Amino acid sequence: MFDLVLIGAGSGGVRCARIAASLGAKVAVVEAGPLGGTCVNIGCVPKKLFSYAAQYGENFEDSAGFGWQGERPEFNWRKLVDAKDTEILRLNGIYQRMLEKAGVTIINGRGVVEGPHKVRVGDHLLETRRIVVATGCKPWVPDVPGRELALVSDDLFTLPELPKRMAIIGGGYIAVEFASIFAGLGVEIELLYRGDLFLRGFDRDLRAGLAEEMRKRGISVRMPFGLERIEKTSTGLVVHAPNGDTVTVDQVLMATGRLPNTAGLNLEAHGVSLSKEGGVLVDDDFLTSVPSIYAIGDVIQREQLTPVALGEGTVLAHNLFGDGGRRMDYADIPTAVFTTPNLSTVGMTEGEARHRRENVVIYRSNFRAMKHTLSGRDERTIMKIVVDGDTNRVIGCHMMGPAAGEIIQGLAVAIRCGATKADFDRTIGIHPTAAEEFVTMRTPVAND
């Protein structure tokens, strides 16, 4: 009899298992695929490695302005994929050793819930006091003719070769990140989004700025562009829009969203309530409608970010086997989009602030980074500070530019601590850096 069986060894599941075991629980993790889940194997980690690779092309070009001369090296897709695979295998091993060191039993196979205290893995039936579902999400593809001709993000990390032309359908993190990545690696990109501007939910100035920067890099950004069907022809794959517009490419990526990975888990049969999309419904303690079954991570459809899953796993383990009384705080969660240039944000956007507050003060800076005074590249950096005019508290920071995520991470601490604009103003900047702009913006923009 186990104290806890987790279905899914992604970020949240592994964190919860390790902490629960360290608190004295007898724990098992059931996983059908490689350890680490989506993030390690077909998500954040390999995507960030590919993003680094994509930036080298621009760096080679920019170096000429700093005196570097010579032929530009050729890019080898196969070498990048092989190097990525080696790194992922290393991380899989680290996850396995961490679990084993913590005393967690690792069971390879697909887990199916057989009751409030039972999980079946093949021919084996595990008995447990509690179950945690941490199975994450999977790509969703709209039901249009020709959908079987398209790739999803899972497929991109093992492509046998780079296509010459690719259409990317969607407007979220995955769509814009892979548009930047593959464009940086030399692929002709058509980014097709049904809305008027991608990255819904981010600050509009950053969204518009990124669209402009992507077009400067040769990416064809077409918004709005509806999807009617995909057709295979002698010249390639043709993407058709309802208005008659077409795009012809070699590969089509559907980056149209992700749905909870609960199919086949047998949850509803045993009383676990699901959302219409298949997400596991939980309360503030991550407890489902069955008193012994919990769920964490992307599968519960809250903030679908790896650090959030880690936090949820930590809270749940301590509440079940430790001191208890913990709650997950979803306020002011920072995030980054690894496009070229990067976007990062924490707190309220200008639009959100104006909707929720009567008195909002905005500070905005749009400039050419110091590096590009010699590289000659026409790239802009955008920074914004959103301030509650009644309290002077900083309630949002947003950036488009190199290392945006690295910079916003530090500002997230300040926002969590309740820093005011006066606190920012009193802080000495590090010169010369782009980050110092956040503590030297003094003049608010017009209240439009």
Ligand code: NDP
Second form
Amino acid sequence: MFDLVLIGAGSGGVRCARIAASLGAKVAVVEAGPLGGTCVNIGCVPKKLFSYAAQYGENFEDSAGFGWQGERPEFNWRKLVDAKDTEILRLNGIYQRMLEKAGVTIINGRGVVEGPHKVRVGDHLLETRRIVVATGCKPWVPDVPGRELALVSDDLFTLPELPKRMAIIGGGYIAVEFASIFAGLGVEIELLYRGDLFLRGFDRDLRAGLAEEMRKRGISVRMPFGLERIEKTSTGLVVHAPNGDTVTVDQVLMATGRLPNTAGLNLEAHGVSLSKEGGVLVDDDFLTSVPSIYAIGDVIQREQLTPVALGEGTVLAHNLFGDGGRRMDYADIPTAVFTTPNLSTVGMTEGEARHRRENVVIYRSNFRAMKHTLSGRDERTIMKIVVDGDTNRVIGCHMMGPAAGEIIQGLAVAIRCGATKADFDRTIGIHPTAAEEFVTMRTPVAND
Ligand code: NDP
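Pass me the form predicted in complex with the named molecule as well; I've looked at the form predicted on its own already.
Full complex below, order starting with the chain above.
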């Protein structure tokens, strides 16, 4: 009899398993694929490696202004994929050793819930006091004619070769990140988003700034572009919009969202309530409608972000086997979009703040970074601070520019500590950096 059986060895499942075991629980984790889940195998990690690869093209170009001369090296996709595969295998091994060292039993196969205390994996029936569902999400594509001709993000990490032309449908994280990545690697990109401006939910200045930067880099950003159907012709794949517009490419990527991975788990048959999209419904303690079954991570449809799954897994393990009384805090979660340039954000956008607060003060800076005085590149960096005018507290920081994620991470600490604009003003800048702009902006933007 196990104390805990987790289904899914992604970020949330592995963290929860490891902590539970370290607190003395007898734990098993069931996983059909490689250890580490989406983030390690077909998400954050390989995406970031590809993103580094994509930046080199620009860096080679920029280096000329600093005196570097000579032929630009050629890019080899196969080499990048092989190097990425080697790194992912290394990480899979680290996950395995980490779990084994913690005393967690790893069971390879697909887990099916057979009752409140039973999980079947093939011929094995595991008995357990509690079950945690941590099966994540998978790409969802709209039901349009020709959808089977399109790729989803899972396919991108093993593409045999880079296409010459690619259409990317969607305007969320995956669409814009891969538009930047593939454009940086030399693919002609058509980014087709159904709304007026991609990255809904992010600050509008940053979204507009990113669209401009993408266009400068030769990405064809078409907004709005509705999706009617995809057709295979002798010249390639043709994406049709309802208004008759068409785009012809070699590959189409559908980046239209992700839905919970609960099919085949048999959850509803045992009384676990699911959302209409198939997400597992949980309370503040990650408990489902069945008192012995819990769920964490993307599958509960709160925030589809690895650090959030890690946080949820930590809280749950401590509450089940440790001191208890912990709650996951979802306030002010910082996030980054790994486009070129990066975009990162914490707290409220200007739009949100104006909607929710009476008195909002905005500081905005839009400048050309020092590096580009010599590189000659016409790239803007945008920074923005959103302040509650009544309390002087900084309630949002937003940036588009190189290393935005690295910079916003520190500001997220300040925001969580309740820093005011006066605290920002009192902070000495680090010169010369772009980041110092966050502590030197003094003149608010006029309220419109
Ligand atoms: P998102 O939910 O972020 O974006 C989906 C996009 O698809 C939206 O632009 C949406 O448009 C559009 N869309 C939805 N339905 C249709 C349709 N029927 N036709 C055309 N377009 C459609 O999903 P992603 O797949 O990009 O990413 C999933 C999640 O994974 C993210 O939300 C994020 O939480 C996580 N992620 C995080 C990353 C990071 O931290 N850097 C990187 C990658 C993923 P609309 O806006 O109009 O609804």
